[in-house]
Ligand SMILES: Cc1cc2nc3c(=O)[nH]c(=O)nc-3n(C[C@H](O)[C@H](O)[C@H](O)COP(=O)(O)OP(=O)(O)OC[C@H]3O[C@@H](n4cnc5c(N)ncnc54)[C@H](O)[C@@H]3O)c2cc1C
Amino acid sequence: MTEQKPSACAVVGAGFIGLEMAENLAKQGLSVSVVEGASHVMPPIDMDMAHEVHNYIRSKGIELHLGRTCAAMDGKSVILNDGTRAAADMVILSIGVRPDTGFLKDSGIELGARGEILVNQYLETSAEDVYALGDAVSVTHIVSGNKALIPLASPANKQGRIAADNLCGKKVPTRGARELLL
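Chain above, on its own, the form predicted alone: structure?
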């Protein structure tokens, strides 16, 4: 970064990693814009909480472009789907992860609508003696009770421990996504 001396950065994606990058770059003196296709940052939080985060981000001098997506880049800016331009001589794409589970299509392992591997509370798949964990599995969100993808290292680590216990004959259930983040 110091060799090229960028002055403006667009961060596309306002999840945890994108926002962390935006904040750190702003602290380094860059002009930063965050582009997010959703109506608010950090999809796991609700709109009321997101408004507080929006206010904090703006107080740090970071521009927010919510409900818009990146349509093109021209070397000087990111061009949004509504024609707005966000100055950028550096672009960071932090647009999340999508499970790469196409190879499981005819395996008998049940997949969700986004291609995620569906597991029970013991991290067992629909195929006998097959466990799955990490970024590609859906887990139960402890607050909503709905299935959710939480592609973070901490939950994957906890899932690994739980799957190992279950492979060794213990019956250790996951208690939901909150437990996995602790």
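How about the form predicted in complex with the ligand, since we already have the form predicted alone?
For this one, just the chain is written down, with no partner chains and no other molecules.
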């Protein structure tokens, strides 16, 4: 930022991190566009709530490109899949996280379809005496009961405490997790 002095930024992906970046860069005086493939920002919230967020974003002078994806970049702009160009001499890709667990492939530790580490309610993996926690594990969503990946600090922190209890011989189950919008 201080050396290159960009004037226009495209933020690709309108989750928590993308929107935080967009807001802060706009405050720094950059011209900011947000590109989001889904029809609204912040996937965990519903469309009617997201409309309020859209209005707020636009009120800050940030351009929103919804339902379109970034197809290419040429150093001066990002080119969207419908041919629209958004000026950008800086691009931030905030398009999600994926468990980087390839190295566990032949370890005997069972992985899910997205590479997530499968654990039971005590955070034990399928390998004896091996525990896993944090962004890379599959958790039970507290509301839906479905298995989910919730890469946030608060579940990781709680899981750390629970895994430590279990390692020390207690039998403490996880209750699951949900996305926090605080």
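Numbering follows the first chain given and starts at 1. This is a predicted model, so every value here is computed, not measured. We call the rigid core the largest set of C-alpha positions that still match within 1.5 Å between the two forms.
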Quiz item: Superposing on the rigid core, does the Cα of Leu133 end up 2 Å or more away between these two forms?
Solution: no
Quiz item: Cα of Pro44 displaced 2 Å or more between these two forms, core superposed?
Solution: yes
